[in-house]
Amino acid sequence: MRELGIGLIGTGFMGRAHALAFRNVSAAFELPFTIRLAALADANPTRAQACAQAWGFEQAYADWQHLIDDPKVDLIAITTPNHLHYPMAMAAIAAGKPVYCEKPLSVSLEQANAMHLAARNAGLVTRVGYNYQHNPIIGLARELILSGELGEIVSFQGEFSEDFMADPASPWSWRCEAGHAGGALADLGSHLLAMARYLLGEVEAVCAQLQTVHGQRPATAGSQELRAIAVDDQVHALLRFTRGASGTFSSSWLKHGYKNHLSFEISGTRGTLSFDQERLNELRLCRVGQEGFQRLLAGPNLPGYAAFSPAAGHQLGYNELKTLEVHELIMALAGQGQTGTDFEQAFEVERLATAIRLAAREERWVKVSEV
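Can you show the single chain from that sequence in the form predicted together with a further copy of the same chain?
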């Protein structure tokens, strides 16, 4: 069996999530490759070294280009801040290596476009970390929709809200910069846009309003110095899907009470389903003729779930969604492509977010094809 050498760039929250996923995937699934944790890069060489040892990577690099050039490395995983996605992914593509990049794809639509075209021209498999799609119960939701079991889909209502910027004393960070794909829409909303497209297909047109609630934040935690903030704290939009459904979309990073409220409700002529990432193992479903909503708990009837547990109700965690994402990527590398979000789809997500911003700025409906 061929080896697949993993090269991981970044050692933050998402770096570790990737490392855990690559370590777990072969215990959870039969794979067409032997996974080799070949190399880990972090600009800080001490941290690179320490994490490589803790997470089981053979080699540590301070320079990510060296990791890309390492012949043991077959796949490049990028988990750095957003503005580094572009140079790293382009270098990986130039080196002829498939790329697995965290979301959002980049910090501008132009970059995203260049990235997906470069990958297409190079004929390389790419994936972007919209991990919530890999939840087995989301797979069930998609199947209910695509099979027609919910009838013609007529409505989508989605929201992704958290509260981590609710405190006006929460300081500035790169997430507060438009040039770094900051703001609630890019940081959180893009997950929900990707999800909406994953479940219901393309969005044709949008109308939107964005708001910056706290126009200034401390430069650093506790600092008296204030920095002006230009990115959106919250967004509300209307969506019109190509297949006919219409709906609403909201995102906020300052909504008290929510921690990971990626939620949606989708209704069709034969049923309604709803989901909330804060209870990621559950789906609420009402089929035509049923007396009321029922709560479905994920179980081993769902393939991705069975990989981790033979018993319903045992529940998957966030990190296992990442393992499922990595599994799909590995299968795609073996030519057994499935449903993951590649650079082209991720570019379309960025395009949709750009259309939302334009619609808000110009206070009008915008066709996604305009941007």
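Form predicted together with a further copy of the same chain done; form predicted alone now:
This part shows the chain on its own.
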């Protein structure tokens, strides 16, 4: 069993989530590799050193290129702000190293295309952090849809809303810059677009509206200086799927009361299925002939769940989903399984998001094939 040296770039919320997943995956699963936390990089050398020590990484770097060049590092995990995904991933691919990158893949469709083509030409395994679809209960939802349990799918209603930017006094951040792929569509909506494609296949055409509700925000917390905001606070779209279903898509980071409301309702000729990430261990299902919905709880009968709990109803959480995503990545590196979102699939998510922006700008239906 050979070692797999992990190189992690970034130490924010997602950096910590990746570190936890790489530490936990060996305890939850039998792996074809021994996981070695080889190196961590952050632009702040003090933080890099502190996080490396706290999270169990052997080496700390202030320069991410040094991490990529480190011969002990076999896999590059990127958890930085979006505008850095492209240069880091391209450097890793040039070094012949697989890449695990957070979403969205990049800040432009051109960059996303270059990234997926470079990885394909190099023959490298890549994954993008759409971890919600690694939820065992989402696997059950997909199985129910593909097996025909709901009949012919006719309708999709999806929403991903949170309220972390609901206060107009919430300060400007890099998420507020269009050049950093900011806005509710990129930050939240991309997860829902990936989920819709995972469950129902390709989207053929879209019609949309994007809106900036708060045109200015404080430059920093409590500051009187205001900075202009040019990204969307909320987005609403109509979707037409290639397989015939139609639906709605919405995303907002202004919606009071919601903390992680990635939700969908999928209706077919024989039933309806609904899910809400705030109750991530259950589905609601209504079949033809039932008077209402029944609740389906996640349990050890679903792939992945039993690695963390032997009993139904004991609940998985966000970090378990990240661990499941890392497990799928590691198995793919060993040539066992191809179920995660790679750079090519993530490019298609970016293509769909680009079509939504074009539809909103030109106020018309746009075929995804146009972009």
